[in-house]
Each structure stands twice: as C-alpha cells, then as structure tokens.
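Take a look at this one chain, the form predicted on its own, written out in structure tokens.
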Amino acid sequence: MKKIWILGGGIAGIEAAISLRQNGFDVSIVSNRDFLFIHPISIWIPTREKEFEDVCLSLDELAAVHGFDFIVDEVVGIEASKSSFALKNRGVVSYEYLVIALGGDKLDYEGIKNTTSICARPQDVLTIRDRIDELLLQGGGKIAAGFAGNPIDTNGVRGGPAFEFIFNIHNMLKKKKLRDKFELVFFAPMETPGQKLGEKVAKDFVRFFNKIKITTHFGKQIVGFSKNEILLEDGSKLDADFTMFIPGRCGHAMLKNSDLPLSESGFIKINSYCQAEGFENVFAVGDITSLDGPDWRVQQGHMAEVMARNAAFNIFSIENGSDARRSYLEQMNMICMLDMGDSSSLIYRDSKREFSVPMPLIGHWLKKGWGRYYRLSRLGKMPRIPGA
C-alpha cells in the first residue's frame, strides 16, 4: 500500500488516519501540538464543568491504538504539482498521496486583540476561563459573547458556539446566584442569527434570549473592538468588562504558500469527492475546504468526519482501480446538540426537511456522555457506532 502523509491532527485529520490505517494504508499525521483538541466539549472549560485536560486526546497515544506515524512540526507549503510540501523544522518532504486538514483562520478586525474566541486556539480557552474568573471575584460586571460571518462566503461562519457560551455562563451564574449581578450580552451582525439552523430555531433564540434576560444587538455590522467596547457601522458602541467574540472564518494562511486552487476566501476548492480540484492524489478536509451545498451548509465536526471518511474510501477506491466513489453533497446535512448549560435542543436539518427537539436536562448530559464517547471510542476503549 501507497504512503499516504495527512497534515493536520484535529478531528478530521484523525478520522482520516483511523480510516485509512483501517483500508492498510501507511500513514503520517503532521501536527503543530501533540494533542487532538475536542472543540465542541470545549464551552464546560469556561464554566470550570471541565479542566483542559479533559478536552485533549493525546496524538501520541491515538498513533500507538491505530498505528499510524506521528510527527510534530508546522507546513510552511505545499507544492502539489510536485507532490511535496514543506515543514519548518524537516524540510521538503514528498508524497503519494495528501490529505489536507489544517483548518481555517478567522478574518481580521481592528483591536481583534482585546476579544478572546472559544474558536481559535485551545490555550484561549482558559484565557476565557480565568477573565470570567476574575469578574466573579468582582462581583459582578458585563460579558459580552458573539459571532460573525465571512461577508463574500456564506459557508464562513461558525455562530453555535457562541450561543453555547453564553447559554452556559447565564446557567452558571444562576447557579452561584450572581446572575442578577450580571449583565449578559449578545451581538451579531445578521437580523436574525442563527437561521442557518432554520427559521424556527432562530425564533426560539430570541424568545430564549428575553426570557433569560439576555440583551441583544443584532443588523449592525462590527467594525472594531477597543478594550472594554464593541463598535458598530453606525458609530455606536457597546462597552463590555469581557467580550468573547468569534470571527468569520476564512482560508488558512499557508495555502498562500501553496499552488492548490483556493476560493475568494481562501479556501480550497474540491469536488464532491474531496479531491483538490486539478489534483487526483490531492484531498482536503474539514474546515480547510470550499464546500458547495444549499445556503443554510456550514463546517461541523460531524461533516468534516464524513469528509474524512469518503476522502479514505475514494483514495482505496483509486487504488484498487474501482469507479465506486463516496460524495460528501450526498451526505449534506446539519446536525447538532446545541447546549444550553441545564438543558439542550437536537437540531437537525438537511434538504428535505428541519426540526429541532427540547431536551431539558437528559440534553446536557447526553452531549456531555458524547465527550466521554468520542474520547473512549478514538482510544479503542469502545466499539464505535457507525457515523458517530
């Protein structure tokens, strides 16, 4: 079997390695950390529900259960029309075939530096952590969380784990009976956030956010953050103690170093099979990827693991000089437990219909039984349930 290099050890790059480990292939897994970091388990850091500890999986150990080779270093670029891409510390090193899945970055904004997301680099986390910290040993005071998109790619937002956030820091608050000490405070640019999870959940969201007493500022487009305020197109400010803000998404800034073809946005354009457009041996998964798809499409960890498992079958698929190919479009769905710190809402959607179910209190637990799941499972600890 064929050499098969995947640069990045997020969940789609692991995917792909457990994949193609399972379909023989000789695989290596470049990562700049040595840990997987399980993002959508991530919000229970702020809220002390959970240590960082609890979110990472070593890539040490996930090498030595499924086999496969494991090397940290960063791409500095890819050459695909020579088969080859560059890491800073080992230099060139050449393929058979590439599996891509490094992520995105976040678009710019002035004063970007006096917010902190829940969706950029782990250590950040406990950045948001300790400032909550700090306000509570204060006694109260104003946090602000939001989210907004990539206005020349609709596919470039990532808004429910802002949601998730402040849901969960309004819950906590409750508990240590100190909400009334706090304001909280929500703001995206869009009219009505969170209509990619449909019409109907995005209503829910503002009758949740006036009955939990939640302000919100939403049609106004960020223009900027200085220390303590928000700034809106319209010259209007809103002041924070605390802002947790997550920017819209775009490509990584690598693939400038590349000759792979990329979006407006930076990304990489593949077909239907994640394939790099132009390149057969070339695939690229998860949030690194241009995806085509209804409006409502976004990146999800559950999609780019579909991703990761076609790109794995297809490339068998080649190998073995069958036609069969696998289509992430075929497959082209939202799903999620989307938590609200005592409770969560299952909300599903793809193109024949949408719908989302209440789950007061089993919600929370059930999301949070599926951390245990996810790092049991990718350990070897426990059988995996197909597609989860």
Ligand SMILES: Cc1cc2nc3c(=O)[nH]c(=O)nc-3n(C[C@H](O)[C@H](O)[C@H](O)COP(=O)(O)OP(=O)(O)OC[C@H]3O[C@@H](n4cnc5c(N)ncnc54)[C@H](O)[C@@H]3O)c2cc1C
Given for the second form:
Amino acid sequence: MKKIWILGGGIAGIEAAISLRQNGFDVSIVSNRDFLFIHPISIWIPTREKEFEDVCLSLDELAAVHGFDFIVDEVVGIEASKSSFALKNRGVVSYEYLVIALGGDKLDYEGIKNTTSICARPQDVLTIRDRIDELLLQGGGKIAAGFAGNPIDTNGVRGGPAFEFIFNIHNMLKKKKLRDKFELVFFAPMETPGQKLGEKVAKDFVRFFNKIKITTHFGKQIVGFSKNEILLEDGSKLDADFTMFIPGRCGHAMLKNSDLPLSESGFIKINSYCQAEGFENVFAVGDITSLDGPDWRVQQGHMAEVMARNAAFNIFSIENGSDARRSYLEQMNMICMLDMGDSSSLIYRDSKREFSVPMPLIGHWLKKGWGRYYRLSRLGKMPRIPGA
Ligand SMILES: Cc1cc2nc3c(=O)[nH]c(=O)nc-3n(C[C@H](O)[C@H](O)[C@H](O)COP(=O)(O)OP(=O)(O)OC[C@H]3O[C@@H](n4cnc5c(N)ncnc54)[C@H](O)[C@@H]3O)c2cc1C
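Form predicted together with the ligand, following the form predicted on its own:
Up next: the whole complex, starting with the chain shown before.
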C-alpha cells in the first residue's frame, strides 16, 4: 500500500489518519505540537471547569493505537507540482499522496495584541483563564467578548465560541454570587450576529442577552483595539478590563509559500472530493479549505471529520481503480451544540431542514460528555458512534 503524508494533527488530520489506516495505508503525520487540542471543549478552561490537559490528546498515544508514524516539525512550504513539502528541521520530503489539515489563520487588526482569542493558539486559552482569575481576585470588572467575520469570505467566521465564552462567564459569576460585580459586554459588526445558526436562533440570542443583562453592541465595524478599548468605525469606543475577541478567519499563512490554488482569502480551493484543484494526489480537509455550499456553511470539527473520511475513501478508490467518490457537498450540514453555561441549544441545518432544540441542563452535560467520548473513542477505548 502507498504511503500517505498528513500535514496537521488536529481533528481533521487525525480523522484522516484513522480512516486511511483502516483502509490499510501506510500513514505519517507531521504536526507542530505533540497533542491534538480538542477545541470544542476548551471553552471550559477559562471558567476552570476543565484543565488544559483535559483538552489535549497525545499524538504519540493515537499513533500507537492506530499504527501511524508521527513527527513533530513545522511545515514551511508545499510544492505540489513537484509532489514535495518542506519541513523546518527535516528539509524537503516527497510524497505520493498528501492530505493537508493544518487549520486556518486569523485576520490582523490594529492593536490586536490588546485582545486574546479563544480560537487561536492553545496556550492563549490559559492567558484568558489567568486574566479572568485576576479580575475575580480584584472583585469585579468589565469583560467584553466579540467576534468578526472576513469581509471578503463568508467562510471566514467563527462566532459560536464567543457566545459560549460569555454565557459560561455569566454562569460562573452567578455561581460565585459575583455577577452583580461584573459588567459583561458582547460585540460584533453584524446587525444580528449568529445568522448562520438560523434566524430564529439569532433572535433568541438577542432575547437571552437581554434576559441575563449582557450589554450588546452590534452593527458597527471593528477598526481596532487599544489598551482596554474596542475601537469602532464611527469613532466610538467600548471600554473593558479584558477583551476576548475572535477575529475573522483566513487561510493558513504558510500557504503563501506553496503553489496550491488559493481563494481570495487564502483558503485552499478544493473540488467536492476534497482534492486541491489541479492536483489529483493532494487532498485538503478541515479549516484550511475554502468550502462551497449554502451561505450558512461553516468550518466545523464535524465537517472536518466528514471531509477527512471522504478524502480517505476517495484515495482508496483511486488506488483501487474505482470510480466511486464521496462529495462533502452531499453531506453538508451544521450540527452545533452551543453551550450556554448551564444548558445548551442543539442547532441543526441542512439543505432541507433547520431547527434548534433548547436542552436545559442535560445539553450542557451532553457536550461535556462528548469531550470524554471523543477522547476515549479516538483512543479505541470505546466504540465510535456513527456521525459523532
Ligand atoms: C473554541 C472553539 C470551539 C469550537 N467548538 C466547536 C463545536 O462545538 N463543534 C464543532 O463542530 N466545531 C467546533 N469548533 C471548530 C473545530 O474545532 C474546528 O473546525 C476543527 O478543530 C478544525 O480541525 P482542523 O484539523 O482542520 O484544524 P485544527 O484543529 O486547527 O488543527 C490544525 C493542526 O495543524 C497543526 N499545524 C498548524 N500549522 C502547522 C505547521 N505549519 N506545521 C505543522 N503543523 C501545523 C496544528 O498544531 C494542529 O494540530 C470550535 C473551535 C474552537 C476554536
């Protein structure tokens, strides 16, 4: 069987590795860290409901369970026309098939260093936690959370974790009987943030913000940040002791050092079989790709896994001379269990249906349970539930 190189040891890369190994391929993964960071459950680090280690899954352990090779190195370039990529320490490596799963990057804003994002480097979540701890010690303060999209690409937005962050902070303060000592603020440039989750959900959020006394500032472009300030397009400013901000998203910066086809915002252009346009032996999956499909499409962990499994299937088919192919567009849907601190909202969208189901209490614990399920099932300690 041919050897497949996978770049990136996140949710997409690991799913591709597991599926390719199940199909008998020889697999090697390159990642710049030795753990998979389970982003969806990192939302509980700032409220100290999860420790950093709870959110990390050792790539060595995964490699041993599934029988793939794994090296820690930095991918610094890809030359698809020569079927090779470059690593910072090991130099140039040739491949027969390549699966690229390096995730995305974020847009820059003036003064962005005055904010911290829950959607950036894993260690940034610890900075958020420590800053919240300081404010708790201080006995009060003003915490702002917000997100923005990429003005030229509807793929470039991730707002869910911003909602989850502020709802969880609200809930933690309530439990500590300190809610009245803190002012919570939520900001976004859209008139109605959360539209991708559905119109009803977006309206429900506005009602919920009012109910739990989180001040909202919507509909003004964010032009930058200064110390303890969020700067808006009309010259107005919002002040905060701490700002958690998820910038609009774009393609991985390393791709500028590649000959791969990129969208205007730098994501890899792929066909529906997850092949990089123009390269039959290069597949790209997860957050690094430019997704096609309906306006509400989102780059999610769940879609990253669908794409990874499809890529593995399609490589297997090509190798076996079969015409069978799997398209991610046919499986495009959104499944989001949005945590609200002490409950959650299950949101589902596909081409035919759209619904949201409030899940008081049990939903919160179901999402926490998913984290445990993800870890154990990927380590082969419990069976996989199809689609989960
Ligand atoms: C806070 C948060 C909450 C979320 N909640 C949900 C949720 O509830 N449901 C859901 O479906 N999705 C959720 N998501 C989205 C989901 O986590 C992502 O869609 C998913 O992680 C994408 O997986 P990926 O493998 O494409 O990218 P990543 O998870 O970003 O993995 C990329 C990998 O590539 C490695 N890498 C990057 N650059 C290099 C390089 N140059 N060289 C070597 N290695 C490199 C990184 O170390 C990493 O291992 C959430 C995301 C965040 C941040």
